[in-house]
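Shown here is one chain on its own, the form predicted together with this ligand, set out as structure tokens.
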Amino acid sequence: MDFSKLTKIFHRLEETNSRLEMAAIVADFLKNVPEKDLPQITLFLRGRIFPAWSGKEIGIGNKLVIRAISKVSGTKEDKIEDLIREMGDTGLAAESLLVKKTQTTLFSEKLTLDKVCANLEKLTNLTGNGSQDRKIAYISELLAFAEPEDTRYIIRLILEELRLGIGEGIVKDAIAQAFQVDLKLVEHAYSMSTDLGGVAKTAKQEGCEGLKKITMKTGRPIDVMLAKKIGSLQEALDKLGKPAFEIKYDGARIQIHKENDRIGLYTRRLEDVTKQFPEIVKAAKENIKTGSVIVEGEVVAIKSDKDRSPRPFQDLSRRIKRKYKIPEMTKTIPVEINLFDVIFYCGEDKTREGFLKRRKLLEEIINQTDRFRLAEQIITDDLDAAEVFYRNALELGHEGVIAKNLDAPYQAGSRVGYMYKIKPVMETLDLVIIGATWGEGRRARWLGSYLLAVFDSEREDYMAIGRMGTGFKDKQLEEMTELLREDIIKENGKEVKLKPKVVVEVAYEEIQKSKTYSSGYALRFPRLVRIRVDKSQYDADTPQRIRELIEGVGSIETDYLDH
């Protein structure tokens, strides 16, 4: 298939913001895509080059791409950098330069999808001496063959920044539409296999019957069941009668896939983290008393093997990101796993069984150790008992509790009311926006990733405390950009410095110590509650307030409304 066919679709998708239209465009396209190309194309549509669980990434930065563009276009690198700054996107800059180039050079061969994929694959495998030059050669080769409008997307693919704004839901809708199958079956097949390409291919070849046959297997992460929020323990009792209350550990959700001696660990985002946690792999081999199984739990960083109290999430995140010298890390940041579910056992899908049965099975098949343990649990319909459990969880430094319906199945991939999380309320903060970043691709016109600051009234200075970037709808980004545009003081590449003026109320998960920001603190998962038009920059919260909040953590809140 010619790559330019994909370019046309990407282009059309970039032009629309309508979810329905996007699904219709993708459906129309998928109908005519050759079967062999379906898996790769579905990945591209989701902005991915390789499946998440493959662990593969291209890992090429702008610098190298600029050198390749320079080689093919004959334009100096600093000129290209200027152009990127001006246009806000490396892909667009390459396109504009290569339009000129291809007017004078005619290639007879067309660039195919296969060729693009082959070169992307080669880029992942190169290391060592001379690898930079070879990478540039592979990129240049693609750029030389490509039509100018293809180069925009080729560059974005290489930088792994395609960002068409197409969520998983749109691709699932499109598969259902294209091959006239029930959306529910597409969703189920996906949550069992987490392989949209495979689902598309099966839908095309075998229709509904084929989709029904897709089941989970070890080695392929499944799409996890998510928890809903709930206001209070009483509400959990009202909804669930007599639930299990479990500690909500603050770590990373990990699926352990065991097939005899083969162990795979996957995050909730389906990334393979087996190499990062050798001690969990060892514990799983030694303490799961069955050959073929998928269990789930929360990996938590702990202070030490003796003092097992939890460490902040950011320590665990260092373990997850670490790709080398892992044995050393296992000593400096020890971890444990708290197992809370079993979803596959001896070749059988256990998701249809009730939670209580699954928990009993888990208890049977796990040999508990300090590092490899079951999530602490009580089963009660008594509010006082639940409250004691909840307070104890907080005192031990955990996030809160999860209430689970004892009879509920495991509904993979959805946020149904089978588990509810209850955590203390975090107070919101009023912060000043002091910087932002121009977006990429279709968001190039908007400012995003807002740099937030507290106001130090003694020094009359603004101290950064985090970046708030995700979760904004296009319309909100547009509004924020309009609001902030006149406050731009300086631009450096995509980075924008802003006059401290706009105050936003921000919710967050946690405050952590940090060297990244000038305040010495960072907010975890900051999100916009509202713009405080009523507040000036001088009314923003102060570093003093942050210190008070940090010191307050550990004391138990009387109010356990979730946020």
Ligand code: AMP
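Instead of the form predicted together with this ligand shown above, give the structure for the form predicted on its own, please.
No partner chains or extra molecules come along with it, only the chain itself.
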């Protein structure tokens, strides 16, 4: 398939703001896409190169791309930087420069989707001496093959800056339209597989009957079930009658996938963290008494083997981010896991069964140890008993409790009234950092005054909601700068534009309506609570949640066991 066909679709999508029209454009296109290309096409339409669960990252910054553009166009790098500042878009700058490419530099061969995929795949595997030059060579090759308009989108894909406004919902609608299948079946198949390309391929080949057969499997994480926030234990009892109350642990949600001796650990953002937690892998092999299963739990950093008191979440985040010297880290930051659900067992989907039945199955298949245990739980309709349990959770250093409907199924990727979290602290926001400003004086080498944004999930776009710039110690600024440096897209004076990748939990004094920021709102006195390494940019809070907070809606939808 020629890449130019995809370029034409990108261009059409860029010119419309209508959700219905976008879905129709994508649907018409998908009808004629070869089956083998559907998985990659659906990723590209959403501006992604690899699935979240693949563990692959392209890791290319703006400076490397500029060097590749310079190599192909013959334009000096400083001139390219000036043009990017002028046009505000590296892709458009590349297109304008490569329009002027002499005919002698053009390859006669057409740029294909396969060629683009092959070169992008190669970029993920390059490390060590000379890797930068080889990366430039692979990018330059694509630009040399491409028509000028193709280069706009190739550059944006590489920089993860496509942003066509094609959200997950639009692609699902398009799949249903293109292959005349039930949208609910598309949604369920995706929630079970987290693979829209595979869902599209099945819909084209087998229709509704094929979609019905799609189920989860070990080694492929699924979207987690979400819950709502309520204000009191009494409200939970009023809504649920006699629920199960479980501790809301101050950790990170983990799916454990076991297939005989093969263990996989995945975060709620679908990232593979198996290597980061070898002690959990060992415990899962030894203490899950079945060959094929997917269980969920909360991993918590603890003070020591003898003291199970939780450590700060930032200690756990160091474990999640660590890729080297892991054995040493297991000793300095020990962890435990508290298991609370089983969603797949011996080849069978357990999500349609009620929670109480799933919990009993979990109890049967888990051999508990000090560090590999079931989440603490009581089942009661007595407010006093619930209050004692709640206070104990807080005294142990955790966030509160989760109340669960005993008869409720597990709805992957859905926010439902089956579970509620109760905690005493003010609601914080999970926001994406999309920009920053270089400091002054002795802080000139550090980024500060971070531009925060909410995530519009319908259009997969980021809407600014304020700046967070006070209260940081030098060490924090240094750490934040190192974390964000590789995500710099471009700089204009002291202002820096960043890839929307890093999520931070933010407290604030008040939310106000504002014309200053694109969200229509502004935070008063935002302050950093912690960096959310366990969350992706797609997990950030939405404009809808901001509206609910500012309008005082009673039940605020939020992440289930997200901390």
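From a predicted model like this one, the values you see are computed outputs, not experimental measurements. Residue numbers count along the first chain shown, from 1. Take the two forms, find the largest set of C-alpha atoms that superpose within 1.5 Å, and that set is the rigid core.
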**OP:** Spell out whether the Cα of Y450 moves at least 2 Å between the two forms when the two forms are superposed on their rigid core.
**Re:** yes
